[in-house]
Every structure is written in C-alpha cells, then in structure tokens.
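The data below hold one chain only, encoded as structure tokens and taken in the form predicted on its own.
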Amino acid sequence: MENLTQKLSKPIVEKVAIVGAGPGGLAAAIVLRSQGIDVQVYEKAQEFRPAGTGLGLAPNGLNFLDAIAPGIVETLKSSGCEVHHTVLKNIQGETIQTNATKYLEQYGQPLLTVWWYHLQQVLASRLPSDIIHLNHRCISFDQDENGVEIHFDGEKPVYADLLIGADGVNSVIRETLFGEGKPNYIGSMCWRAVIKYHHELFNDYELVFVKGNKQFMYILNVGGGYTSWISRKLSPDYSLSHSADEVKSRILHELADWDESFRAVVEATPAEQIWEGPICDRPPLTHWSQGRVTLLGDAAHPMAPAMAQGVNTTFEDAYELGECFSQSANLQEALTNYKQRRLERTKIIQARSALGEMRYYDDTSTSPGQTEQRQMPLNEDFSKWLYNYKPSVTS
C-alpha cells in the first residue's frame, strides 16, 4: 500500500535540471524520474565520446546502483570485468605478491572494473535520449524563492524548481555557490588512457599494480578487450605538457627503466588519447545546498582516487537524494536530510583518500589493497564500514 500512496502523492518538485551527464548526473536522473519528476540533463560535451578512465565499482557502489536501476549491475558484469586476482609487481616485472580478492565473500558484491565511458553509456540507455541535452555549457544561474534560471554559453536559459550540480571537481555550480577558486593539488601527477589491448598478465590477473620509486602504475582489464592504464608520480608541483606528443614522450620518459611489458601498453596508446593532469581534491563543505541548488558526487566531495571511491560514493548520493525527496514534506527538508545523510560519511572517505594517495608513495606499503589502510588502525572495521554500506530498506 505504501508504494501506491507514494506514487499518488505529488512529488515535492516538478522540474529538476541536472548539470553534468557523467555517471552521477545520469544516476540522479534515473532516480528522480522514477518518482515522476520532470528531469532534464545538461552536458557541456558536444557528443558522448569514448572518454574517462577505468573505474573500480566496489560493493557499496554496486549495492546502490542495484537499487537505483535494477538489472544494471548484471549488465555491467557482462560488459566490465570481475576482479578475482590482483598482482603486485616491481618495475622489473618481478612478482612481489598475488592476491585473490575476497570482496564477494566478505561483502556480497564483487569488485568490478569498468570503463567510465561504458558506465556512462549503460546509464544513459536507461533514460529517454531527449532529456539529455549535449553542447550545453553552464556558465551561471540565478535563483529566487520560486525557482532557478540556468544560463548556458550560446543557448537559451532554462528554468527549474531545483538545480543539481553534478559537474565534477571543477564544478561551475559549486564555484557560483561558494567561490572557492581552483581545487587543491595534492602532490600527485597522473597520466592515463583506455585502449583496445590485451595485456599478457590478464591471463592470470585482472588487476596489475606496479610500484616504482615515488611512482606507480595500475593496469586494469575493464572488459570487452579494453585495458585501462593509469600512472601516477609524486610531484611537489605540477606542470602540464604543451602537446599530445609531449605528453606521451613525458610519460615514456618517466617509465624509461620499467619492464617492456608495462611500457608496451603506453607505447600502443595514440598520443591524443592520453590524459595528463593533477590529482586534486577540495576541503569538505559544511553544506551542499543553497536555496534551490544542491551538489552531488565530485562537485560535492571531490576526492583523490586512491580508494577508488569517487564514483561509488556518487551512486550513494544519487540514491539518498531520491530517498530524501520521497520522504520529505518539502524541498528544504529534503535538502537538509540529504546533507545529514551524506556529509559525515563522504568527509571521512575524502580524508582517507587523500591520506591513501600519499601512502602509495611510502616505501613500506606492499599492495594496492593495503596501501591506504596499512598503518591505519581499524582497517578491517573501516573496510566493513565502507563496503557494507547499503540502501536502507523502507517498508
């Protein structure tokens, strides 16, 4: 009966605009549309094109994805890759440690590696294509007690009852609300790409972690014959290369002493497909909303990728935001509840992730799974707290 009454009662807002069509924006759109809300998504990219990195979908993220869009996790299992075995190597290619992952046994969900772009496509396929508006770069918004007017570069303004900023670490929405300026560089430079490539090690392992001196590399099988490689280096200040060719020669120079099998995957990557950039986060906010505007995912809590929790916490956000909408009497109450459900948890994960990023460069840590937890008390308790997180079941 409860569900029927929910369906019959009018949603607390009629029209929602989401800026950003990454996994977070799309997941939020799926959740809110299921409540009968008119949702429109605005994305600055001119087209959906193969982009992004290899992601680890952890048990907590999968629990929430399952609740957001039933069946989607099964789809991702067939297009992505379930990680059963990981290996730690040194730069000469010698094996230091191999691990069988225990996620499924311990937390009831596997660790899935997927390509960001494939994840985006799978989520987008759950939405009518006419609600996703590409080539819409948000430049500002104005709001009053009745609504929000959102402005785009070269496009007509749009009106909504609520604006959700799901526009990432360099969020225009967050900047307009809080004016913090540039994100905080945490001392780690990154190069990465996803290419069609079968690494020889994938016959035995789905995830390869190579530890060098103040530098490391992940090689992930992300399914469908695609390989994601990610290399990061401790670097007190960052500088960006001037051209794609310079990016490629720079990363190959960084890997000059590395075993040929690790260099080969970089050599096989077209220069213009290599992303180079700084690893950044921002200090936790004390609130994510102002009036009729709120934030979600990296726009709300950008974090270092050390624990691979960026996208996983984003799915938690999207689901919890939807719950707050269906259980609150009005918008302000919903946004207050959203903050209370999310702020503390994401703050802890942000702090652990920043610490984990620097722990990667310690000489003592031995494997990617232990890197962020090695010298930390409560590592098992922390893992349980992190991965066992599930949507609360409302009767």
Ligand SMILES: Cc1cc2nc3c(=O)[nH]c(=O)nc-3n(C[C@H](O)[C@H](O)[C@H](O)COP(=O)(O)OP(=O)(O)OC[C@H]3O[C@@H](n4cnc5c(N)ncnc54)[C@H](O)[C@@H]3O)c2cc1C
The other form holds:
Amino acid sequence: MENLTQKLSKPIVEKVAIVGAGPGGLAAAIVLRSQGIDVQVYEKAQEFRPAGTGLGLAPNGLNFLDAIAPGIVETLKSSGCEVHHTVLKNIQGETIQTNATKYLEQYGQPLLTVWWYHLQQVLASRLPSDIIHLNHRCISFDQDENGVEIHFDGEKPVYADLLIGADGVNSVIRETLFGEGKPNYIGSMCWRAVIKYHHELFNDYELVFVKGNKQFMYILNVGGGYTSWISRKLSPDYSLSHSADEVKSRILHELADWDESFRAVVEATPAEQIWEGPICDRPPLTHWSQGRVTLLGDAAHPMAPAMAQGVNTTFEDAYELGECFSQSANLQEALTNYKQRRLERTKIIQARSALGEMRYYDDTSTSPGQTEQRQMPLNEDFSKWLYNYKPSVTS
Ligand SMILES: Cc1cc2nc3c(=O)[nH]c(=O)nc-3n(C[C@H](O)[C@H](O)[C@H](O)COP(=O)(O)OP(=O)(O)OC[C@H]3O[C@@H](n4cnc5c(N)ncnc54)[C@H](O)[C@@H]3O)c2cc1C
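To test you: the structure above is the form predicted on its own. What is the structure of the form predicted together with the ligand?
Every chain and every other molecule in the complex is listed next, the one we just looked at coming first.
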C-alpha cells in the first residue's frame, strides 16, 4: 500500500532536460511539469523565429493535445484553420475533384491546419519562459547510473536525471546513442514557405492539392492571413541550390508550365523565406532509450510527410511518456513501457508513410479516383486505427 501511494505521489525523477523546443519537446515539457517534475528545455535557435511548414493536425493528434493541455485545441482552432474540403486540381488550375472532409463526423475532431511556428508559440505560452533556454545547441552528453551531463556549444553543461532528445530528424541525441549517420533520402525534393497571402482562387477552408508530372504542390491556409505552400518533385538524386535567389528561380522553373495562380504564390514569396531540402526518414528503431536517455517525435521516428502524421504521433509520444512516468515504479520501468506503447504503432505509420510518399509519383495519370487513392492510401480500417487513437481512460 505504501509503495502504491509512493508510486502515485512522488515523481520517479526530479530533473528532466529536454533538447529541442519543437512541438514534441514543448508538449513533453507541459506533460512532465504537470507531474511536479523540474523540466528544462534547451533549444539551439537564438530566438523563436517564424519558421517551419504548414501542418495538418489530425483527430489522433488533437485528442492527445487536448489531454496534454486542456483548452489548447480551442486556441489552435482560432489561430489555425479548420479544413472543410480537400480540392484536387490539375496544373492548368482546373478542379478535378472536391471532397468534404469527414473527420469531425467520423472521428470526433476536425482536420486543422496550423503553422509550425504558431504551434510552437501556443505550446510555449503554456510554459514559464525561464525554463526554455534558447541559443543552446546540444553537441553531446555523457551518462552514468546516477545521471546525465549534457554539453552545449559555448554554454555550460547541465545535469539531469533524464535526457529527452526531441531534436528532430537530425537528432544529435539519437546519433550519440545509436550512431546511424545521416537520414535516408527517399527520392523526393521539397520547397516550401509560409507567407501572408491571399488569392481569390483558393478558398479559406480548402486544402488544395495540385498533381503534376512527378511533382505536386499543396496550398493550405494556416490562419491569420498566412498561406503555406509545399512543392515537391521526384528526384532520384538531390542537389541543393547555392543561393536563395537560385532556389526561387529553380522552383519557378519547375512550375514553368503551371497555371499562373500557382506560380503567383511562389512569386509573392521573398526568396530567403523559401526552404529547400530533401525529404528523409529513418528505419524504425528497435530501442528508443539507453540508460537515462530517451527519444521523442521526429528524433525517434522521422517519417515521410505523405500521411501528415509526424507531429500527430509526436503528441501521442509526449502524452504516453507522461503516462508511463505516472504509472511506473522507477525510470527503467517507465522507459520500457514507453517503448512498448510507442514502437509498434509508429513503426506501422512510418512504413505506410514511406509507401504513400512513392504512390504520389506512381504515374502521371490524373484520373480522380486513382489520384485520390495515391494521395491517401488509407482503407477504412486503417483510418479508424489511425485517427480514433485516444488517450487511455486509466489516466
Ligand atoms: C514538408 C513537410 C510537411 C509536413 N506536414 C506535416 C503534417 O501535415 N502533419 C504532421 O503531423 N507532420 C507534418 N510534418 C512533420 C512535422 O513537421 C514533424 O513531425 C514535427 O515537427 C516533429 O516535431 P519534433 O518536435 O519532434 O521535431 P522538430 O519540429 O524538428 O523540432 C526539433 C527542435 O529541436 C531543435 N534542435 C535540433 N537540434 C538541436 C540541438 N542539437 N540542440 C538543441 N536544439 C536542437 C530544432 O531547432 C527544433 O526547434 C511535415 C514535415 C515536412 C518536412
């Protein structure tokens, strides 16, 4: 009895360091702080900058966000955009198909599009600002049975009982643990930006998908007058441009045959705001933790964006890590349970995302039914499994 009371009242660790103040690191900080744990977050950026892409928050991610920080989904609904329709267009700008999104009716939550930067701000506003340490680029760590010492570029080291690597697809923490090297390039180049933009052809509550030949573009409203565009092209090899101006000319060249309405979004974007890079993932891990160090979000399971699940599964991780902490007798048990809860599900989603990514480029046909299939290679059972995932009621 005493043991159980102890288990429920005293946190199993006192001090946690999280590397990375992206959505995953901040969500984990909210969860663990609510259990009375001293959490500190270390972020390499010098300031919170308008960065990142437009993200689709799906019912499973929203279910977990609601449990992590009650009320936050309502805040995001007012700053982001609820998608009512997905619209498939050809490169001439003609609408091929419009589908009503049925997420709310089918899964109890809408599809919400938000800007990564706004999401970061909304999550950070739920934390005391003095626990977020900007300008802290983690370069390595050492651990023994008593704790972890974390090293930063040009800053003093810090000590913690547990280190969580929430430092994204190029995670230094993962690399130090497992030494796998660079992520896999999965054959698809990406150009993207978020800008203040309005075009009469794109309606506010629509998510537009334009299918070209081995290339496509997403245009989405992320709220507050901002539009996110993401352009992708199948490219077996990838090369990066040498300057911001070259990036912009390159993408405009790729869209040379496309309707003026699509080119106009790119033309309206200042060159230095366009991000160019490869789409990458990594194979699933067999272990997520070692000693007093664990991983979360893209650091643990980076995936191709085809199913728009990266950040959604990251919120699942953060919540479930918290559950494992509150329900386990010690750190080792908590980390074992965390892996058991997360590994299988994220492995399946990673595999389906990689498959979906290549189906985008299967052939050049734009027959509506076929293209929809490629866009969303999800059957009903899989969709239910994916989107109906909710925090367990034992919490
Ligand atoms: C084009 C595109 C579209 C996408 N669309 C969707 C979508 O619709 N829906 C969806 O769910 N997901 C989407 N994703 C994926 C989503 O962006 C990621 O899954 C999500 O951001 C992961 O969150 P995270 O906190 O784990 O990592 P990140 O968002 O990558 O954050 C990591 C943080 O760690 C910091 N950091 C990195 N290294 C260090 C270091 N050494 N020291 C200190 N700090 C460090 C970074 O600066 C950053 O702030 C998309 C991705 C791309 C590329």
